[in-house]
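In the form predicted alone, a lone chain appears below as structure tokens.
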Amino acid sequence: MAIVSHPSVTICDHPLVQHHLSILRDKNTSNELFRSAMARIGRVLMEEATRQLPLARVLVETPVSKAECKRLDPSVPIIISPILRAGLMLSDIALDVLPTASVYHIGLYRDEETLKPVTYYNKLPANIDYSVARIFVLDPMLATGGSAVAAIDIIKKLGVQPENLYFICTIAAPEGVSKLVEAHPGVRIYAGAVDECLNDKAYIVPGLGDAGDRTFGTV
């Protein structure tokens, strides 16, 4: 199944992403090395996704003279929102890229019979100007798209503009990309790769197995 190109979707084909994807896909990769490769891909994806963040001019004094510089606009809230539990594996590296960001969690799990997402945790505060906030939703796998759509449903109800929402994933399935793009046009998707399809158990093919299990050693 081929993915139709879409302006909201960015596939990061950086050589280092491709290298570390090969490590993630290998069934013989240890949990430790899997976590390391996931973090390295996450950094590249986050650096790519943050290109559009607004800047504000500031005047700083160097050891030699004064210089006009640019910093992230402090009036624009930046939020990192990992989807529990698998999104946690990208959370630390995202916070390393954006150390001034806040981290708010959304807990979702997939019902193994219906394959639909179930929300069990929502920690998004009300005292933020969501109309200008930039939110980075993290989940290493975009498979059916159900969890991604459900998480963004929750976030958009707070008043976040679709173009200020970024979905970061390591690997995606065409079915998940199509579902997310259709449900939430304008949301920007950043992925390391879009694979062939989903199998009858809703696993990405060829994929890398269960990212949460391989990260946390619960296989």
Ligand code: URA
The other form holds:
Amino acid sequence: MAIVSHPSVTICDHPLVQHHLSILRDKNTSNELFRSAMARIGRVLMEEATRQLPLARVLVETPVSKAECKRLDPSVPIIISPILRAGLMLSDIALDVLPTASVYHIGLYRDEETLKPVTYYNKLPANIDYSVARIFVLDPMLATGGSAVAAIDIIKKLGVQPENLYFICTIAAPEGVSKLVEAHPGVRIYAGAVDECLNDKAYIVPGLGDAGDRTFGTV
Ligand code: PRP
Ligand code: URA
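We have the form predicted alone; now please give the form predicted in complex with the ligand.
Full complex below, order starting with the chain above.
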């Protein structure tokens, strides 16, 4: 398996990620099991990616005494942005990890002829302090990188700092990682695996096939 070594890229090779990846990759896995394995990997990726979230001090009263504690800084907006369609499968688990986050979907698909991303939905609002916001962009597949770069183009135009942007993907191709790192230096990429290459249809090899179709049973 190719390993992409770059300071912006974290490959989460936790044993549970590897276990669930074997289920996702198996072409005989049912749609139901595919969805649950995807979500389980998403939890590990999200828990790793949220390590650097800023905390604020808070004094709480325990049943016994007072305790100096830390909580997620309430002045820092946290946004989860699943890329439709397949990103939806990571969305519930991301919200479970970050229950105070807001979810704003981005609609993008890859034109299978041109391989260029087509944007069809974007409702990120203007009334958020994007200069401090943390945004977790979810998409199981980073293939050519066209969709990821287009999604982050949209988000960066709002004023989000690249180092506050997290791209969470289950499987990446080296080509997609390189494209994203070059187009958006500083964005942090969390992947369950970086595979070997793309095939002549720009599918990840060995990959798992079409993530959207296998998630929603539309093969
Ligand atoms: C898949 C995947 C990514 C994109 C990756 O979506 O979920 O969004 O392909 O490919 P890229 O890195 O080459 O852009 P798809 O375009 O199939 O849309 P769908 O989930 O709506 O079917
Ligand atoms: N989109 C997918 O769903 N799978 C791939 O391998 C590449 C793009």
